[in-house]
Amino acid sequence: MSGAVPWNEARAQEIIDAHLGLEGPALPILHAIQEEFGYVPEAVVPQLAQSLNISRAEMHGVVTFYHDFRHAPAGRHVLKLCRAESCQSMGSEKIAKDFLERIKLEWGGTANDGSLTVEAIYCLGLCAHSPGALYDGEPIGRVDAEILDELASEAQKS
């Protein structure tokens, strides 16, 4: 997302570092990172693995855990489309199959020009206005094409 600054050592060990004296710190962590530079660079595994006292490979773990947790940086913009029953009932699986097919993206794919990453999320509690979305952290309800199609050149604009 636009805002996050280029991959830097220096700064993801500040970024460790502030928040070392929290009980359980690797969650609040890997969000910060991911806030600062888009993503979580391969290069922080090792880095928060020695700062945390656990292998490489349980940081690994960690990491790839988690849903949320990019490992390369998305699109200028993302848009989170719900997936889950209540969305369903509302048709929101032919209304972001067809979308996908317009835009010619695959689920978790990030347009050519870097404009749009389109994710799946399951439920954002939005279900008495279901389809639900997320763009860019906002929430969007009784999502249909019209609203998706504005979304993606919205995007492209900005």
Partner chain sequence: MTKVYVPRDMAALAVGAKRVLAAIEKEAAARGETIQIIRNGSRGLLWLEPLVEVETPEGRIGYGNVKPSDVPSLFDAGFLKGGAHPLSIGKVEDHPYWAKQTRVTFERVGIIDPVNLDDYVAHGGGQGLAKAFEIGPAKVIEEVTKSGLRGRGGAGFPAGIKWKTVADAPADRRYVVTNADEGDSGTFADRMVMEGDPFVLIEGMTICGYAIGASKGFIYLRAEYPQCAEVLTEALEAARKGGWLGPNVRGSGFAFDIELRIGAGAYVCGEETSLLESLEGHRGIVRAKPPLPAHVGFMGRPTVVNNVLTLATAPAILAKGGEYYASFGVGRSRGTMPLQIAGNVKFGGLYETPFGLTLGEIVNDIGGGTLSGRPVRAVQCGGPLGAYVPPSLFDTPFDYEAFQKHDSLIGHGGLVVFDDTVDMAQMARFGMEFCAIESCGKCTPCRIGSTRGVETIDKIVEGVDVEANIELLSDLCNTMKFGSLCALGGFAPYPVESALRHYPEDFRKATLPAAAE
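Got the form predicted in complex with the partner chain; any chance of the form predicted on its own too?
Just this one chain is shown here; partners and other molecules are left out.
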């Protein structure tokens, strides 16, 4: 997630204002906030609620409903492992569990050196190449332990 800038309330308001004219602007704003800051800070929830004229509880519900919105900055690289049915049928749960144990992370966790964040995702549309993953936005099919270890090693080096 290199390129993300530190949280800035004024910049967040610029992003909100730029999207307010859209139909159903909440999700485009949240995506833009995450794109800018690397996550959706808790501080933006009341700001966004006020701008959209909805309650903080409603806005909090939207932010927490979608797994794609992070609540803390991600590592320099993000690995998303598919946990949908097709990937599960090809052993993804065991592959992911073993990988997370090897690198000593939980789902959604970031390595201590900030090199890698591992997140769950539910269907990448790579079912014919299950189990699937997404590494910094790049789809990877037929993921196995060796591939995951290579990705973790690559993340540490860059």
